[in-house]
Each structure stands twice: as structure tokens, then as C-alpha cells.
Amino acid sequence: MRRYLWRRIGLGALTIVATTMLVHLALYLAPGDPIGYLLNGRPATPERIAALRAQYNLDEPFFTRYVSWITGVFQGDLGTSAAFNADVSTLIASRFQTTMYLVLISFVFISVFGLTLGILAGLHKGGIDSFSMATATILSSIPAFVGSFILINVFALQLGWFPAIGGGDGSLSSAISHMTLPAIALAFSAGAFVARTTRASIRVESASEHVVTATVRGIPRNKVVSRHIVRNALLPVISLGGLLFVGLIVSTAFVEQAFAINGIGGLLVVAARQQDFALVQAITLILVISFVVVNLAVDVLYWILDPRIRSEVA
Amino acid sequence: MSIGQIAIGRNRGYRKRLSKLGLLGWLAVFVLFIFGVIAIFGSALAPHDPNKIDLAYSYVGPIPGHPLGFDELGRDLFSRLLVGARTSLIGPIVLVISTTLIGTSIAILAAWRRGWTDAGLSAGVDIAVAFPGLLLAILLSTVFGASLWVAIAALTLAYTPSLARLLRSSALRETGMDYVKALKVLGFSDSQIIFKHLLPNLAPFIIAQAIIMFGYATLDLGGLSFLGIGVQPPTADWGTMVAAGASGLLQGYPTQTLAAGSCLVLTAVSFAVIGDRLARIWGVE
């Protein structure tokens, strides 16, 4: 396990350095020199130059220009922001609970309406499977931002039952009744990738020898599909998951957007509009590494879950 | 009869089976075709200036000669969802054939030279698969500032693997099959069985996937545009006349938001449906 666990955290390590070298490369790729490019149209004092050249170690060869913006990181500096002329490890840490808590619910969502239609579509063939899928179709086909505004149109101004914008007040109640609308849009498209899938898996394992067996020798049909299809089946869904998170933090651009949230995904958006490179490298950096966690519990869980990976490694 | 021809034969009757598409499958063709000539003759369908402003008419309901009413500055709606319809569906039409033509390239140079080649492509594959499309979108218009062109082509390099990775183990296994190393013993250069033999033969495969991508690119390129990163207003386009309406939902004028939000939703499930379908048919799920 130890092994196992210890070249995951290494290949983790590995993809943040290798992303966030990418990403601070793409600075050399702006049109223009880098200074007229982090300028972004204000007027170019020579002290402003200077500050940038200073921020950025413009001066410095890319290795050490690199180097000493992971240190800088690791020191919890992660610059200042040009668009919002503030510390840019302020700007992320106001907004970071409020994506949590939208991404969190949103996952509770896909996790609920997913599996239940991906189960039911796997195990029955015929109706309710063609009336599944026809339903993950249509919400595949609904991206986060047109669903949020049907939401706000019928569930908040015409009935009532939810504020129509905003992140709440920070406490958990009301973020859950602010955040509810804005989750539920951000998971119809990824819900209905985990329907899908789960069918796809259910399908698989359903035809499986064991299953066959286990039929054949009376088990009743219910232990089956709970012990011997859907444990086994729910596997592949869970990595999926991991997969999923990444897009969702990024997805929640939309969502926040369109209910006037104040979260990560809005604020790189803006940052990328107004091109604040300092800012947008720094959420990326979240971002992977947030990947790289997941995955990593992803792993973790697959070992917790499944013995033959346990026999496999060891 | 060669034995290449008779090679070729082999997958053909795809053409026949399109009678199978079923009144879902030709409801959504309709409802393309519709689209399509909008997004061509768009411009002279419209029966008013699509830019055109006048403040008097914010937000002013369904009029004769103005069916959809008007925008937050008075601009006509129909005309503007008319004309959108180009900029909405032009951008997809880009991202597909680039994407395709991509995506094929190295699935069949990996499949076709194997070893090394398709170690290193896979590689890189394996890698760029679980990077969010959005996310790249964002990078590359933060360092090259935001245009419809620099979002089509971070979707491009988003949607390359994932696709790459689908028609290579097709191409594998079509590379591995008997005809053509038939072809191969009787001396055919490598470029006139890939062209005409394997190309032809993964044919289905990958206008179903081109089929399925375009609902997907419609989508993104839409929401692109929605968070001000696609297609730059004035520009009439669907994506960012749902943000545009969107300060008017709020008041109570939904119809700007919807309407275009439609438009985009209808697009993307009737390519669902055709792509899901044509897979179907074809047997190449």
C-alpha cells in the first residue's frame, strides 16, 4: 500500500510541476514583450515597469523565474492581481468556501439523479431504460448556463421557492438555499455523463460470469443487483468522479455568473477577460492541484473498495 | 474484382440503412436543415436591422412585424436570433472539421506506425484527456486576449485527444485486419490503403463522432461566448444574447435568455440524436 500510495503522490507532484511550468511558459507565448503584455494598457511608468520586472524576475532566466515563483507559492505568495489591484491570495481565499459549497452540493445532485437513472436504465431493459437515457439526452443538452436561467425563470421569480441571485450570507443555511438552483443547473450535464455511464457498467457487469453464476445458483435477484452487480459496477463511476471535479470548480464560471455568486470560477473568468495573468496562473495552480488530491482519494478509495487491486499491488 | 475492392466493399451498406433514423432522428434533421438555411440566407430573412438601436423600444413586448419584441436596447429579437444563427453555428462548423482532421491524423499515424510513435501520441493523449477544455479556453485568452478564434482553437487542442483516443483503437483494429496487409504483400504504398481503404472503412466511425462533437461544440462555444470569452458583442450570436438577457429575465423580459437558450438546446439534442442514431445504424456505438 505504501508503494502504491507513495508513486501516486509522485506522479500527483509531478503533473502540478509540469502544469504550472506550462502555464507560466504561456507567458512567453503573449503577443508582444511581457511587459507591454502585463502593462494591459495602463500607462508605463518606469516605476510600474520596474515593480512588474521585479513581481515577475523578468530579468531572471525561466528556470530561476520559475523557481522563484513556487517559492513565492509555498510562502502563501501568490502575487498581486492587476485587474483588482489586490493580493491575490485575498482575492481567492473570500471566494474559495462559496465554489466549495456549490460544488459539493452540485456533486450530491449528480451523484442522487445519476446513479439512480444509470442504475434503473442498466437493470431494466426496455420503458424505463429508453425513457432514462431520453432524459440524460435532453439534460446533457442543457449546458449550466441556459439551465441556471430556466431555473431562476420558473423555480425563483414565477414560484418563489429559492432567492433568484446571490451566494448568501456565508452561513450554512443559507448557502444551501442560494446554492441549491446554481447546483442543480451545474449538475444536469455531468449528471447525466454518470447515468450513462452507470448503464454502460451495469450492462457490463450484469452479463459477467459471476453474476451468471450467482443467478444460476438462487441467490434471490435483489442480493445480486446490490452484491453483485452495482458494488462492482459503481468502480468505474467512481474514478469518473474524480475526473469530473476539476471541470466542475471551473464549470461553476457559469453558474456564478448567471446567480451573481461571488466564487472561484467567476473570478477567473474576470481575470481572464481582463488578461491579470497573476491571478489566472494562481487558480490554475488551485485547480490542479485539486485534481491531483482528488484523484489521489479517488485511489485511495479504489484500494478501500476493491481487494483485487490490494492483491494486485501488493 | 481486386482485393482491395472487394475491402472496400465490406462496410458500404451504410449509406442504404439511413432510412433508419427513425421520426426522431428525421425530426431533428428537420429541425438542422431549418437552422442551416437560417444560418446561410440569415441576414436576408431578417425583417429588420439586427443592430439597430432605439431606446424607446427597451424591453417592449411582441408588436406586429416584431414577433419576439425587443432587446435592452431596443433591438429586434427576431432578427437578432435570425442572424445569430451564423456566428452560432459557423464557429462549431470550424472546431469539428479541425478537430476532425487532427484528431484522424494522429489516431491513424499512431495506428498505422505503431511502436514508439503510438507510445509517445498515446502519451500525450493520456495526459491532455483530463484537462477541461474550459480551463485552456481561459488560458489561452487570458495570454492572447478574448476572440472567437482563439476559443475555437482552445477547443480544438481540448477535443483532439479525446477523440484521437477513440478512433485509435478503431484504427488498430482495422490496421490489424487481413485486407490490408493483403494490400500490403501486393506492393500498395502506404498512403493509397490509408486513403483508399482504411479512411473509407473508419468513414461511419468518424462521422458519427464529428456528428456527436458538433452538439458538444455548439454548446461550449456558446457558453464561451455567454461568459465574454467567445464571441464579442455587438456581434449577434446565441451564446452571448443569453447574457445579454439576462439582466432582463430578472425584471421580468425572459425572452431574450430563453429564446436564444433554446436555440442553442434544440441544436445540441437534435445532434445527440442524429450522432446517437447514425452510431446505432451503423454499429459503430
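Residue numbers count along the first chain shown, from 1. In this text the structure is predicted, and so the values were computed from the model without any measurement. Think of the rigid core as the biggest set of C-alphas that the two forms share within 1.5 Å after superposition. First, how it differs from the form predicted on its own.
- When the rigid core is held fixed, the Cα atom of N262 travels less than 2 angstroms between the two forms.
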Contents of the next structure:
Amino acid sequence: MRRYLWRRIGLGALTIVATTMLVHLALYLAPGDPIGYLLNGRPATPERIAALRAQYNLDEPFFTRYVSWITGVFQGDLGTSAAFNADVSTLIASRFQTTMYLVLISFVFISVFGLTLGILAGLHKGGIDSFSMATATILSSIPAFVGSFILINVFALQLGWFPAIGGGDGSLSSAISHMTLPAIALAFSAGAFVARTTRASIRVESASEHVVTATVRGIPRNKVVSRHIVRNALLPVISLGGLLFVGLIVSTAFVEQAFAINGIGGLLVVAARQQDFALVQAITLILVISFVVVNLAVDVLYWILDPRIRSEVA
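Can you return the structure of this protein in the form predicted on its own rather than the form predicted together with the partner chain?
Keep in mind that what follows is only the chain, not its partners or any molecules around it.
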């Protein structure tokens, strides 16, 4: 198990370095200059422009700039945002908790809705299956920003059940109240995808040889379902869930803008638009680390749930 984990951690570290370097290169080669956003149309002398470029390390070559940035990361310094003229760590810290609340609540909705609908459709043919898949199809066709406007209009403006905008005052109860509608909007397509994947996996496991053998031997249906069908069927769904969790962080941008939520999704859009190197790099680093950590957790779950993985590692 230890060797298995260290191998996964090593691959994760390489992923972090490669991804941040590619993003840094993309920003370096992108047309335009963040100095234009800093000056905001105001005239400036060549000396002033040169001073700004030196202040934000924009006058350095690619590799020197990347090494300087990664060295600062290991020292706890994520740099200064050119777009906001503020410390990057402070900018992200003020918004990260809000986005995490949104992602976690949305992931709970996705898991409960997707697994329930998928298991019901997979275990029951006929009306239940048709209704479940029809529901999943309808929800998967609703983009997050369209779902946001529908939910705001119905449940916030007309019924008044939930707040229409904002991320709350920082407390858990306020966050749940403010994040329920945006989390549902974010969960539409992903929940439908989980439902379809779960249904397909349930059907495959139901027709497998060991399940047929257990049924023929007279093992009660509920035990066959819980021990042989659902448990094995959840393995590919767990892998999918890990990817969806990280994808939700990236997908929050549209929903955060619709509900006027100050999260890192919207912050990333602004930073990329203004070529804010330090801010884009820092948010990318967070996303990649999240991806690596979630995938490591998925690998551990696979190792726990699937004896075949344990035998291969051993």
C-alpha cells in the first residue's frame, strides 16, 4: 500500500509541475499585455511602463519567470495581482471558502440525486427506468446559466424560499441558504451524467456471472444487490465522482456570476481576461492540487473496495 501511494503521489507531483508550466507558457505566449489593463487607458512614460513591467516580473524571460514564481510558492508567496494590485493569497482566501461551500453542496446533490436515480433505473425495468432516464435527459439538457435564471425566477423571486444573490455572511447556515439554488443549477448536468453511468454499471453487474451464480444458489435478493451488484457497480462511479468534483470548481464561474457570488471561478475569468499571471497561476495551482488530491483519494477507495487492485499492488 505504501509503495502504491508513493507512486501515485509522484505522478501527482509531475502533473502539478507540468500543468503549471503549460499554463505559464500559454500566458507568456498570449497576445496582449497586462500593462494595458494596469494603465486603464492613461498615458505613461516609457520609464513608468518599464517600472511596472519590472514590478510584476513581466520583463523576465519565460523560464526565469516560472522559476521565480515556483520558488515563491514554496516560500508561501503567491505573488501580487496586477489586475487588483493586491496580494494573491489574500484575494483567493477571501473567496475560496465560498466556492468550496458551493462545490460541496452541489456534490452532495449530485451524489444523492444521481446515485438514487441510477440505482432505481438499473434495478427496475419498465416505468421506473423510463421515468428516471427521461428525467436525467431533461436535466442534462439544461445549461448551468439557464438553470440559474429559472431557479432565481421561481424559487427566489416568486416563492421567496431562497436568497437570489450573494454567498452569505460566512456561517454554515447562511452558506447553505445562499448556496442551495446555485448548487442545484451546478448539479443539473453532472447529476444526470452520474445517473446514466450508475444505471449502465448496475446493468452490467446484474448480468455478470458471479451475480447469476449467487442468485441461482438462492442468496436473498437484497444481499445480492447490496454485496455484489451495487458495491461493484459503484467503482466506476467513484472514479467519475472524483473528476466531477474538480470539474465543479472550474464550472462555478457561470453560476457565481448569475448569483453574484464572489468565488474563485469568477475570479479566474477576470484574471484570465486581464492576463493576470500571478492570479491565474495561483488559481490553476489550486485546481491542479485539488485534482491530484481527489484522484489520490479515489485510488485509495479503489484499493479498499476492489480486491483485484490489492492483489496487483501486492
